[in-house]
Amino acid sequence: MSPIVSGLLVGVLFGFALQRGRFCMNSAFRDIILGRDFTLFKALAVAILVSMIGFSVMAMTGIITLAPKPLMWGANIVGGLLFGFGMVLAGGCASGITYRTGEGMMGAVMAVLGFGLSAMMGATGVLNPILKSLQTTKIMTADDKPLTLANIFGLDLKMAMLVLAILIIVVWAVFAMRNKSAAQSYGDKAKSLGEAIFKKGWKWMPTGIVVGLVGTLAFPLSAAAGRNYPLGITGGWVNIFQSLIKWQALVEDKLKITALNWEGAEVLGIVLGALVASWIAGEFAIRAPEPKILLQTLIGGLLMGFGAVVSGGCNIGHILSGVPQLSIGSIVGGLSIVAGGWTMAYFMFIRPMNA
C-alpha cells in the first residue's frame, strides 16, 4: 500500500471518529473546570489506554519499534503553554480544528490557516531560530535514549506499558462499579446499528475505543512509510502548506514540487472523513462567526502552530501518541498544554462569570 493511500485511509477513519464522537481535547479539558464534566476526558483516557495496549503488544511481537519523544523540558513547557493558550482562543485543539474544517466551520478554517503558517515558519522558516534556541536542552538516558516512565525505573518499556494500562483499567472498573453515575446515558437509543454509527452522536466509550484503535493502526502504517510514529497533525499541516507553496513556485518558476507525505495525507483524510461523517448525519453546513471571532481563531491557530513545533508535538503527537509510550517529554508537553488551556479558559470564561 502506498504511503499516500495508507495515510488517507487512517485519516478518513480518524476524521470520521472525531466528528461522530465530537472528540476535541480543548473541550475535554475545558469542560472539567467549566462544568465539572468529564465525558470527553473519559473518551481521551480510553483512547490512551487502548493505544498503550496496542503499541505494547505490537512492539512485543516485533511489528513496530517504539519511538517515545525526547524530553526538552524548556521547549516542552513553553511550547505546551503557547499551544494551550491558542487552543482555547481557536475554540479547538489541533484535531478539533482539523475535523471541524471538514464540517464547514469557517472559524476552524481560519484557525487551521494560522496553525499551518506558524508551524511552517517555526519548523523551516523565519521563526526557526527561536525554536532551535528553545530546544537546545535535551535530557536523555546514559545510553542516549529518550526518557520514559519505564527506563527511569529500570523497567522494560513494552512490558511497563502493558502492565500499567491493565492496572489502570482494573482500578477504573472497580470505581465505575461503585459509582453508577459513571454509566453512559444521554440521548435517545438508536434504532439500528447503522443509525448508531452514522446518525447518532457516539458515546464516550466507543469514541475512545475507536480513536485508540485508529491510533494503533496508524503506527505500523506510518512506520512502513518511513515515519516511525503513530498519529500526528502538526507535521501534516506543515507538509500541506509547504506543498502548496512549492506548487505555486512550480507554476511560476518550474521548480520541483514538494511531495505530499504520509502525515500530510493523513491530515487531508481527517478533513475528508469528517466531511463524509457530517454530510451523512446531516450536520454539514458552511458556518461563519462574526469577524472578531474569525480574527480570534486565527490568532489562536498561530499560537498553536508555533507552540506545537516548539514543544515537539501538538495534543495528538504528545497526549494521544506520546503519553501511551510513557514519554516524559510528552507527559511534560501534555501537562503544559492542559495548564495553558486552563489558564486561558480562566481569563476568557471563569473570571468574567465570577465578575
Second form
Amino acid sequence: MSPIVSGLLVGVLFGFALQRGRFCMNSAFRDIILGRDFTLFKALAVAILVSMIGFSVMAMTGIITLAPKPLMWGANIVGGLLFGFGMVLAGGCASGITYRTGEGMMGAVMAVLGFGLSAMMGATGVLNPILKSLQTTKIMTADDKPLTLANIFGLDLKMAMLVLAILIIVVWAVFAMRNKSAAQSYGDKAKSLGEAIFKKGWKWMPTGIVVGLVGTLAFPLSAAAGRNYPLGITGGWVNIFQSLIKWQALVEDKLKITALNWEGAEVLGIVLGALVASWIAGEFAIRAPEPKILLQTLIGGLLMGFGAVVSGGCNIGHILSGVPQLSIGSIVGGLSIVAGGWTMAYFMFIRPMNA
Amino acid sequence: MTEATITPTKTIDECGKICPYPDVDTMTTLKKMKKGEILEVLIDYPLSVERIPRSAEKNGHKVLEVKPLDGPKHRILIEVLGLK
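Complement to the form predicted alone: the form predicted in complex with the partner chain:
Once more the chain from above appears, this time first in line as the rest of the complex follows.
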C-alpha cells in the first residue's frame, strides 16, 4: 500500500472516531477540574490501555519494533507547558482542532493555521535556535536507548506494557463495580446499530476502544511507510504546509524529501473523516465565534505548534502514542501539557466563575 | 415532552462558540437564576450538547429537553432547581 493511501485510511478512521466520540484531550483534562466530569478522561484512559496492549502484543509477535521517544526534560517541560497554555486558548488539543476543522468550525481552522505556522517556525524556521537550545537536555540509558518506565527498573518493555495495562484494567474494574452509577442519557435512544454509529455521539467506552484500535493499526502501517511510530499530528501538519509551500523545490528534488508523507496523509484523513462523520450525522456547519475569540484561537494555535515541536510531540505523539510505550520523555511531556492546560483553565474559566 | 407549553425565563445563544464557553456561560447563568425558572440554551457545538445536560444534572438542575434543531443546532431546556 502506498504511504499516502495507508495514511489517509488510518486518518479517516481516526477522524471519524474523534468526531463521533467528541474525543478531545483539552476537554478530557480540563473537565476534571472544571465540573468534575471524567467522561472524556475515561475515553482517553481506555484508548491508552488498548494501545498499550496492542503495541505490546505486536512487538512480541515481531510485527513492530517499539519506538519510545527520548527524554529531553527541558524541552519536554517547556514545550509541554506552552502546548498546554495554547490548547486552552485554542479550544482544543492538536487532534481536537484538526477534527473540528472537518466539522466546519472556523475557530479550529484559525488554530490549525497558527499551529502549522509556528510548528514550521520551530522545526526549520526562525524559532529553531530556541528549540535547539532547549533540546540539549537529552538523557539516554547507558547503552544509548530512550528512557522508559521499564528499562529504568531493568524490565523488558513489551512485557512491562502488557502487565501494567492488565493491572490497571483489573484495578479499574474493581473500582467500577464498587461504585456503580447509572449513566444518564438524554434525547431519543438510537433505534438501530447504524443510528448509534452514524447519528448519535459515542459513549466513552466505545470511543476509547476504537481510538486505541486505530492507534494500534497505525503503528505497523506507518512503519511500513518508513516512519516507525503510531499516530501523530504535529509532523503531519508541518508536512502538509511544507509540501504546499515548497512544492517547486520538491518537484525539482532539491529537498530530497517526498511531498506528502504518511503522517501528512493521516492528518488530511482526520479532517476528511471528521467531515464525513459530521456530514452524515447532520452536524457539519460552517460556523465561527466572535472575532476576538478567533484571534484567541490563532494565538492558542501558535503556542501549541511551537510547544509541540519543542517538546518533541503533541498530545497525540506524547500521550496517545508515547505514554503507552512508557516513554519517560512522553510522560514528562504529557504531564507538562496537563499542567499547562490546568493553569490556563484556572485563570481563564475557574477563577472568573468563582469570583 | 411538553415543550410547547414551556416558556423559557431566559435564553442564551451559544451558537458558534468554542470549547468550553457554552458550558461556562450555561453554568454561570444557572447560578444567577432563581429556583423554578427555565433556561433555554441554543447551541451548535456537539461536545457541549452532550456535556451541558450532564453538568446541569450534577448541579441538581432538571434537564427538560435536548432537542435537535437545524444541522448541529440544539435547544437545551433546563429547569433551575439547584438542589446540590
